[in-house]
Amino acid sequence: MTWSEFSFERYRRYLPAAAIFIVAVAASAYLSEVSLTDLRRGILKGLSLLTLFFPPDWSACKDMLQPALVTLVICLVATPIGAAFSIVFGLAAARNIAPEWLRLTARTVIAVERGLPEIVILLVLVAAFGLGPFAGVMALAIGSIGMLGKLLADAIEEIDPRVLDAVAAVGATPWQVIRHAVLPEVLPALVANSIFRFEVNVRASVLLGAVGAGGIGYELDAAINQLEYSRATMAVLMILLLVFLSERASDWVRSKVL
């Protein structure tokens, strides 16, 4: 296409949409205080700070091991607990298993759990239980229930009703149908989803840690607040290592299980 072919008429119908879009971009840029001068200054400042960040404070490595382990353990506890409870919620939220009132209740609870970011759950839990790993474990577990429960309920609803009828037709009770037909069909997918969720949880727990759930996220936040930037770099390296290892590990488990 050349410029001579360009005609305003062709694009006229997109005009309102384009106008709304541009206004939305401008408004959001204004509201989120985007400023190119800040960006330029930030880049310059960042470059000048590089010497403070590097080299990493290798001696802090020893202090970081314990918090990294705490973060890992928080996820290792929260994910299976969340997965176990998601079975209950998944069954309760499936149309072909649960009565309508139970299904609606469970779906609502799941939707709330999914809608709220973990950190919001954490802040509420901290208000009740105080800072510490317990609130972190609970927040991650609740978040996991939301995601895993919804996936599980959807998977259960997709089971061919004739398969369940065929098991009921030999005289099985509804609970036997769940045990011998529903669970065998969906548990492998639940395991795969839980492994994926574990990876998500590792990343999320860094954030939760920074708010007060403890672990490596807290170390990073503390180091930066105390302006110990090379120590912060060490924490970042530790976090990257943790995320990398958890990804490797979950890949390995996935290949073993499936």
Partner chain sequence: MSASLAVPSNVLPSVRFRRRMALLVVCCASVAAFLIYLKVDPIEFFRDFHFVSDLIKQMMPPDLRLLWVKHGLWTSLLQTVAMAFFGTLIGSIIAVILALFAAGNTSPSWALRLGVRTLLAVERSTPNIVVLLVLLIAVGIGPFAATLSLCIGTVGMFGKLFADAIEQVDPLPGEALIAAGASRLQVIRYATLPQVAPSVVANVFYAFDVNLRLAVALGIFGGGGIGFELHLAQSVLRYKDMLACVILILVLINVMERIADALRRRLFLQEV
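Small disclaimer: the values here were computed from a predicted structure and weren't measured. Residue numbers count along the first chain shown, from 1. C-alpha atoms forming the largest set that superposes within 1.5 Å between two forms make up the rigid core. What changes on going to the form predicted alone:
Considering the motion between the two forms, the entry in Pro161, Leu50, Trp175, Val170 that lies on the hinge linking the two rigid parts is Leu50. The angle of turn of the smaller rigid part against the larger, between the two forms and from C-alpha superpositions, comes to 22 degrees.
Take the protein just shown as the form predicted together with the partner chain and give its structure as the form predicted alone.
A lone chain is what you will see next.
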């Protein structure tokens, strides 16, 4: 490729879109009060505060094990519940399985759920059930239904229609079509997406723990609020270890199952 190929004429059609994008970014930065001076000042202040977090409080390690286990248990319970209910919503939201009125209803419910962050759902559940891991389990399960339900519905709609027609042609009932043609086709996708959702839930549970779900997230929030920065560093290290182990375990399960 030569320099002559980078001509103005070649890229002129992209200039209007690029100009609009630059203007939009500049206007957004102005409205958001973005300041390079504040950025530089904040970075310097953050680096000075970073020294307060080291060295970690290694004596707090044993105190972090039980909250980390709570976080892991929350995800282990929430993910299968969400995956199980996502099958129902996925079937109801698939065009080639459900009637149009049911599909639109299921798609609307999934879209509304996916539009609500888990932390908003948790705040509602905390008001209903109180603080504790149960509210976190329900929030992550509902979040899993929205994500997995949409992915499963899309996977069902991508099934070759000839497969469904062949099963129905031999006299199979709609349930038998689902049992023998739909579920075997989408089960690998459901398993893979559920494993990925488990990894997402591990990260989300840390944030939810800080606002009432318990677990390691609560310990991190409490340590920072009490200005125990060394203890907070130990909680961060435990979170990183938990995320790393969950990813390795997910990779192992994925290789064995799929």
